[in-house]
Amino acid sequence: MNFRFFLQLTVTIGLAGAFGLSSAFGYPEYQMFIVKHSKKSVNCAMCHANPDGPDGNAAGQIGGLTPEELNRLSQARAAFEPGKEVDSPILNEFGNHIIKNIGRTKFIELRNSPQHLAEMLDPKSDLDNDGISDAQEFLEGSHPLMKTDGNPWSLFKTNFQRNLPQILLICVATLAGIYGLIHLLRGFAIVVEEPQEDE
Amino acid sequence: MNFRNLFQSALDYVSERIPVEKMNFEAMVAKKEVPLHRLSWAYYMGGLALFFLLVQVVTGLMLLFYYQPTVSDAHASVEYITEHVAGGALIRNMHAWASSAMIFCVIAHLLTAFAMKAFDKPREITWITGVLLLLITFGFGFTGYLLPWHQIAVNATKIGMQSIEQIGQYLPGQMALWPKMVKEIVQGEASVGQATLSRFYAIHVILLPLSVAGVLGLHLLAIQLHGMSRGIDEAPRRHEKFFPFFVIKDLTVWSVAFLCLFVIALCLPFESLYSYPLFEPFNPKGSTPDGIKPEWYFYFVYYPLEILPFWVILLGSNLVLAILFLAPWLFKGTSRKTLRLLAIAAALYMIVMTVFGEHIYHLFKGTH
């Protein structure tokens, strides 16, 4: 059992080290491009497991993976070509969204070309269920897993739309107390006149 | 003078500013009476500010049965609000925007309040009310906004902490040392943390709404004693009843507001108006996000404070703070067409430093 653990060990080590374990690094030109296209502050959290990016040795970088984590992320690794399923740790549902949509060659390849990527993203994708696509919060600069973060019209629009109903009722609500509370004023104050007229 | 006459001075003078003979139904209520003139929008102003105050009360209330005043927790609680508890997003919402709200009205409320000289004999207790009702409610901003402990929260609490260290350079003797006693008292230990949070907490959820309930009652038991000042120079032509007509006019503002703070909070996240790293947790070990920047309320002081050096802001701040504490004395005979004029470029200011304050940093910074 033990040798099997220590096989396994070495085996995932060395083809982690085969994949460039050792000059392990994100892609900044895509953080680049974002920032200066969305005029907004992003880091390394829209595709990364850590905000600070997959070197280091904390929770979600590389020095911080367990065995069988870096199992996964030696076969995320090997994932060259698009639609295969990729679980990488170092990266979140969006990361592994991206290499399992286009490969990871294509995405290798589009660091010189980094405004490309949304138009390889799926345009229909939206993980988060914000009503903005992957796509065009990858352009925005907002986390396209979080469904509180977005263009704000956008959201605004999407939210509105859905909670119709809600916004309606309450209206209605709002409507009818109000009619009431006025009335029952209306109706103290008569009785609060009453006596002064009687005097 | 003699010490009986000094006593009879001081008891005629506060007679006359909490007149109790007047302390009934009929004085306060039933016959109280509202100018009506082209000004009288800004009666509404003070109302809006209680409600949502009231507002504030009641959605904080209910994020308190969740939230977890720990430096481990904390963030992952309000997480757990806005995620997994049923309605949680739109209380949370409501906290958030409702806050921005009362602190809009409140400020909005003192300057109308300064252009119709409504700090005018006898209503001086109002005023003084009013104005520390608006430090109470920074106070509430500035505490508040550490609670969620995430990045832009912690990091610019850092920067207010430090901001009170740096007055003591300006101090003589020992007092130099004051304002650095007064941090350590705040913070709690030597850099932001749990003590800190703790003591936020207990100053946001019980400290500042006790002050609250005492200053705001004695500032509304004025402002029924005295009734609404006349707001304008020339006597008004018509009055209204305050009951029904005014209160029903101000309810129904209320339910106004009321339905545009429900929708927005409903429908715009107020974390989409800034960069999703500065809502990250706090990592002491981590990297600081771009951005960190108080609440928009504290503009137009944070961004001359990034400008001009610290002494200028805050010579500026205590001579502001000076004058309108001392509003009632010192404007007693400027007319109410220079009030305006002062209050108008009052709000130009904050207006302009609120909008385009960073622009005009980068400008004199000579940065993008």
The other form holds:
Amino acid sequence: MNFRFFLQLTVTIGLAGAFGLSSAFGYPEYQMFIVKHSKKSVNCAMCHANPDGPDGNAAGQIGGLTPEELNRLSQARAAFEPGKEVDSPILNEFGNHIIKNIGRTKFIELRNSPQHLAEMLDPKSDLDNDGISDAQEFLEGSHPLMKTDGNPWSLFKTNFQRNLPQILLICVATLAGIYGLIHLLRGFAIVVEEPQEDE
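Given the form predicted together with its partner chain above, I would also like to look at the protein as it appears in the form predicted alone.
FYI, this one's just the chain on its own, none of its partners or other molecules.
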């Protein structure tokens, strides 16, 4: 093992312990609220990089982080106020988006009333561009990063509106085809009904 890498790893792990990063600081209150409110089974993958949450040694979990990732984690932990760039390796894009927009301090405060998190999020934010805001997906228990996961009626309306020009073209083409077919069949009928002259 490279001595420099070993030294960096030792220092990073020491800093992680000093700042309490060895503990994942998971906030199950949010998950419990989503499950109760949406009546859906929701795992940690809504906000975390790993569906089993931040504790453990797998990819996206505290124990599996590289020194560079531990450094990113410590920077993300320091984003107490909104507006700071957040790139925590234990959070997914939605989790990082929450911390960037409301700050870690407010996020920790809201764990006692997780229903208010949706009110704090930008109502226009839609990370997966499925037509359902991130705040609404949080309340409905659908994944804010999966455009196929959401309220079926909302997804239908969004897709219908986005594809309306193509739908209209298909309808016009279908009606034109039916109109042409009707006239073709009428033409055949006239030909068949014409009396044959005696030779």
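Positions refer to the first chain, counted from 1. In this text, all values refer to a predicted model and were calculated from it rather than measured experimentally.
Student: Select the option from His143, Asn159, His37, Gly56 that falls at the hinge between the two rigid parts moving between these two forms.
Tutor: From His143, Asn159, His37, Gly56, the hinge pick is Asn159.
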